[in-house]
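Form predicted alone, single chain, as structure tokens, below.
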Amino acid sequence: MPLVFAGVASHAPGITGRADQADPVVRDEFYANYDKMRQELEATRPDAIFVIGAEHFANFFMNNMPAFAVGMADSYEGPIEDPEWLGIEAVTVPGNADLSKRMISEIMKTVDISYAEEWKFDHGIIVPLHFLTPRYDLTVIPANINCQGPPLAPLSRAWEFGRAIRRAADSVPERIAIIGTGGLSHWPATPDSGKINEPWDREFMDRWLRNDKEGLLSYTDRQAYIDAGQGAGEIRTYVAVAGATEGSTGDLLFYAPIPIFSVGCTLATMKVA
């Protein structure tokens, strides 16, 4: 069954954990567009949502850091962080080990990946799910791209990972949605936390919305680090979604720098053929 939905969304912990400190006008518009994205997602009647995250040393560490990993379990727990700090209660999220295995087997034909039968979601996955699947009743297949511990896989490999996910989604009878989650420019857990490079973010999203492969793959890790912070490695999740929808174009639902959330908050969808 062809892929039925594709999009990208910000996942910073402040989005839920520091909601009371944000400008209510901008925050509420952001939340309203997250809900709009939820409605668009639900309208496609997916059987499962394949969430490409960029986790933060919650499950994978420098002693074992796969470039790409996919979950293969019948359920997952989250958040791994303190629920009170994150503003999201502990929950068990449904998975589907058989569906994951079938998709993993197809992905492996062109991209080397790891898989995990145990996975505790950190904010990188649980924050988007909190908004997009608030009842936590949709099957989730989690994926992680290492965006934290260099050396990072080249952006071209993230693109190929996305293409492999698309092929896997098209090979199964279930209706699959795909979401890439991450920040754009941000400097998390540093004295520069809250700094946002809005022009850089908007240029990147312009390339993403046009599905400009050459433009998206032209970023270097060094220059992205300088211009957009150590969190900019998370653009790999957006690149993967672009790869999964190669040749399509997208729609920007929302973008605004929200410093208390420490990121340029972004929501966008990509048309799927």
Contents of the next structure:
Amino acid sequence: MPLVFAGVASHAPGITGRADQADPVVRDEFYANYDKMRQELEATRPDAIFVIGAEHFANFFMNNMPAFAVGMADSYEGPIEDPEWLGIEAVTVPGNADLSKRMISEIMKTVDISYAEEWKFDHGIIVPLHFLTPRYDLTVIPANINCQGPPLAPLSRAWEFGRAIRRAADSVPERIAIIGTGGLSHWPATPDSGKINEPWDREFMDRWLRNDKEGLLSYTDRQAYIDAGQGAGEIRTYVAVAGATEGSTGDLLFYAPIPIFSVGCTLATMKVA
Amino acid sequence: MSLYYVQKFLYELNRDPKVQESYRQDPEVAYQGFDLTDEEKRALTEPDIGLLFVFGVNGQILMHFAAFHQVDWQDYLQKMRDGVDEHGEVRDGVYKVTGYEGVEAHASALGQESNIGEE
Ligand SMILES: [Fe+2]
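Write the structure block of the form predicted in complex with its partner chain for the protein whose form predicted alone appears above.
Now the full complex is given, and it begins with the chain already shown.
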């Protein structure tokens, strides 16, 4: 079936783990919009959600770091973090190895990816699921882009990864939704944690919402690192979703910097024709 | 200096209860197979979160190690700031790319007020 849903969402662990320390007004507005996104997602009746996360050394390390990886298991466990620290209980999430295999085979025609038959979810995937599939009853296909351990795949390759995911989603009979998670500007888990470059975020989202390929691919790693922190490597997940919805335009559901969450909290969807 | 093995040890510790148990029982035994200097072993054993940050350990690895040692979030951030004050700039890894010279200097380099204190 043609792709049924595409969106992007923040995944910082503080969103759930440090909820009690945030300004309740802005926090609750953010949560309410996450729930609105859940309703929009559910309305498209997806059979599976393809979550493009940014790994944080939960499954992969620099001894063998894939640029792109896709999970291929019938179930996944998470969170790998202490549930109390993250504020999310330990759960088993349904997967579908057969569906993964079919999508991976299609993606591999144009992008060389790794597959993984074992995968433990970290906050990068479990935080968005906590809001978007709170009963953990929707089949998940996890994907990962290396955004933390340079050298990172060029943004142009993240775009191509997204295009390949789209082709794969359209080629299977199931109704597929995709979500990119991460970023935008942030300095997570460093002494700068809490710093957010709001103008940079808004400029990035302006390009994303217009699906401005040239604008999105023009960021360099070095300048992004200087302006938007090492967490900005995670824009790759947003770029992939833009690649998957090439030529479309998006809607911003929510954006607000929430320093205790270490990130400008972002929720947006891209129209899928 | 072997940042790679410091991070690899922490990566294994973060995800494997058996390594956690071994580290609790006898760190020296847990470190076997990892090419670590005496300074690195000391920082891991103590643990000296600030020095580990100065070595260049990625925060996505280090924050879990801090949580494992029951260091709360604000204390974790402060330990890294103190580490930079005491030991100087980050020596290696992803934070060395542009140099890390402390929160205030970094904020002003970006033309921003530091909003760290507002958390
Ligand atoms: Fe992240």
